[in-house]
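Have a look below at one chain only, the form predicted alone, in structure tokens format.
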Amino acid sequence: MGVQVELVDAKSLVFDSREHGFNTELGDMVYIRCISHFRAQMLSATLESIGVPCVNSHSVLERCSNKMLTTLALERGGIPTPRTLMALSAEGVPQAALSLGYPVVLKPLVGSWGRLVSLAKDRETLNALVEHREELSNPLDHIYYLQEYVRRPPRDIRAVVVGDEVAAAVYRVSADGEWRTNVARGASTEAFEPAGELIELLVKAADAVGGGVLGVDAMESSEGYLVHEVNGTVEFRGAQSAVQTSIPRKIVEYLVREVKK
């Protein structure tokens, strides 16, 4: 496309606050692809402080890296989501679970690939999960994010939203014996063409968290589509294997439009 690009390993970067810069030139715009969400947040914050725009922005990365912050943004944006409760200590978990009704889904505030996402079918199981979490050293693990268990087909929808466009969408179909639909958990992908109402919802959800290049996850429920997660550093190898559209080209076209603004 005639765009000059350079691949930079973020782990090699050093920022000097007095010099107001990094140990290498980083161009007119940086597209952040760090797997580490903490590294991505620090990188975006420092880049923006010296006037280098980032996709995604620091505020979007911060919002999407924490499930409760994502939920709050979606609720403010009028996006239908699974019912979610947050307990600020282990003491509040039993009452939150009773309010939701079993089974309940327990998720870490920060995390990806379905790690530490658990389904508690009864109080005994939930108590065991909480007891385990209380032994972990990270204070974030002692704040409890619980969601209702949505009865749905054995799949969800992953959409790669680029700006105001759904660049691609796929079904993620659960592997045998696995209720989670993460590709990292063995789920397969199938091409899926969203209709007008769903497209509008997916774009609106992306806009609710601040927009950019995002992975928006939705579920089919008896009440219609529910958006349950937005990923700020979306991985799309699985989606690209199932669709004909070039997701990278859509992203580059968006970056070029943004840098020319």
The other form holds:
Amino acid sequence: MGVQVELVDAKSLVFDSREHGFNTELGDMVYIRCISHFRAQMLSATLESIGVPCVNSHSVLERCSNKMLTTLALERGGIPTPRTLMALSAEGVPQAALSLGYPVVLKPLVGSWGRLVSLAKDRETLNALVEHREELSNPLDHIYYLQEYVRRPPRDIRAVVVGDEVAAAVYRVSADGEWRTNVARGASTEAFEPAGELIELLVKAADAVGGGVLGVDAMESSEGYLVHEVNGTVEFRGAQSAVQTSIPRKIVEYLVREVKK
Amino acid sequence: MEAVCSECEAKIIVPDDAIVGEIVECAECGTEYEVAAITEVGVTLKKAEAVKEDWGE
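Form predicted alone done; form predicted in complex with the partner chain now:
Below, the chain from earlier opens the complete complex, with every other chain and molecule after it.
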């Protein structure tokens, strides 16, 4: 493809603000695959400060690593998304839940793989969840992101959107005894060919957060598709096991096009 | 390639096509290691980072 590629372990990098650079040469563009959201954010911010573009960009990584920022971007982009309320302290949670109606979904602002995503079927359960959250030491856990519970089949849609193309899409089917559809929670994947209207929505959702290489998650509701999440460092083990298309190839082709621009 | 688990001393088989940064697991005790270096002498492993709150997609 006419480009030279080097794998760099982000954990080994040191940035010097005076020297405007890192302790190693990082080339013309960096594709960030850090598993740590904060590491990815700091790496992208510093890279962009010295004129090295990265995929995804700092603003996209920041937006996607915080569920409220993602929601705001989706709303701003006119993307149908579940109704979301944010309470800035535990005090506001009962009022937010009343407004949404039970059951409600409680999610951490930062987190992945369905971790700490909880379904509160009634006020007692929600109170218990809030009590536990208040015991956590991270101040971010004391801001409450509550979402309407969308009645949907026991599955959602994961699309890997690369640039302006849906590289692959799968259904993620919840494991037995589990309502969450994360592959990390045991969900299985099935190939799925989205129709034109859905493709348009998925690409538009990726654009709404800034575009790049993204994992867009959508649900089938009685009122149509709702996009509930956009992932900035998309994982595709589950998706790749269900589709013929090579997702890494699609990503590499996109990166080569971007670096040659 | 082979290495020894520092926890249970079992033998860990590292695939020949492994690259630096790859995660391997001890089949006996489940401890996860990261490939730190591959040289002509062999493979060096270091303990892999544990899952943190901000890990994920």
